[in-house]
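Have a look below at one chain only, the form predicted on its own, in structure tokens format.
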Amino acid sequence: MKVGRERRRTLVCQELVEVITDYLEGALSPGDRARFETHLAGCELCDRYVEQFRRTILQAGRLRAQDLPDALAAELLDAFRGWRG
């Protein structure tokens, strides 16, 4: 979350989106976690985004392979094979 050589004191929405997984996994430094949570406290849209992300993870964790139709499972596998982060 560094910008150039200087670290910003406040977090902007785009930065939050880029580090949400680290936040939810507890992988942010204490300072970055504080910046993240300070931003959430003042940004309703990001707060909703994080809550939606949490609910998505919860629901996805309940899926079983047999819950997906074969065609959808194949389509998802193809999409993930072609995706590069």
Contents of the next structure:
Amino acid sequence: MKVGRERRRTLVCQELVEVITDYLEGALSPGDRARFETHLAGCELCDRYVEQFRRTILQAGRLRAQDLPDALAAELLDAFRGWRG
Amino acid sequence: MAFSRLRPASGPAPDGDRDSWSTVQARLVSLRSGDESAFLALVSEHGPWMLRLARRRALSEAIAEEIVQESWVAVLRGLDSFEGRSSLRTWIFSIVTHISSAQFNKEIRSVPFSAYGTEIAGPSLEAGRFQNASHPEPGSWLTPPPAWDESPEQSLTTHEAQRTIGSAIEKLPPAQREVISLRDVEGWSATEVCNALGITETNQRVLLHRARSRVRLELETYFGAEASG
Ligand SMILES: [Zn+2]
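Having seen the form predicted on its own, could you now give me the structure of the form predicted together with its partner chain?
Below: every chain and molecule of the assembly, starting with the one above.
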């Protein structure tokens, strides 16, 4: 039956949360991508989950903002002077 | 030197690295002439991620810094033979990995290669958060994600929230920690991460997804505790 097949082809919330990275990486097939987006458009909770997921990724990138300890940088410069000398 | 075997394998250079081959060559010329500012530029670009990588391996901060120092010595020695077939940072990654295991074997925890294949089983969010088969809509949310109501004090950008993310990443199983650190913290491309770790695109994505799901969950707990306390 068409209805039954349609239902099976629908993405449920539990499946959606497993494929978010695949979606973000462009690794879903066009059909799955459409199912993902359709579900998201009609499900506030999954939309919230995906938004939190995105923000988690974004914030993880802020951990990058770190400098080398000065003492270590100084030792590396010493090593460089030794290397060329 | 043992570094000849660390020379990048042949093949097209992966995307995602800002250093084009000619840029690397130009820098190499400056470095050979003893240009300290060229060296410091290289150190400020690659030093911080090398230290974070070394910290993920080393059992102490002192060892992490030693690994970085020894790795830089090796980078300087090896630059002449760097052929630009992999990205510069993928190449440096292989040097740090080699130095860690060759010179600091007893003072590191390495990521067993098998972890990249075994840490991918199971759901990334526990089944108990969803309706089971007896529900009219199985697989829909039972325990939905609570909204993150952020006051300025509990915003994602605060030091505390950042610490939560950092410690969530530290607590991850080693392969997941490695992948999320390189992808989301360092901002490497999927291709570079696959090349550096020697894993498939599919495994990389599964590990990354599990890691991200775990870190998001820790933030959910963090915001939940903030809201109720
Ligand atoms: Zn949903």
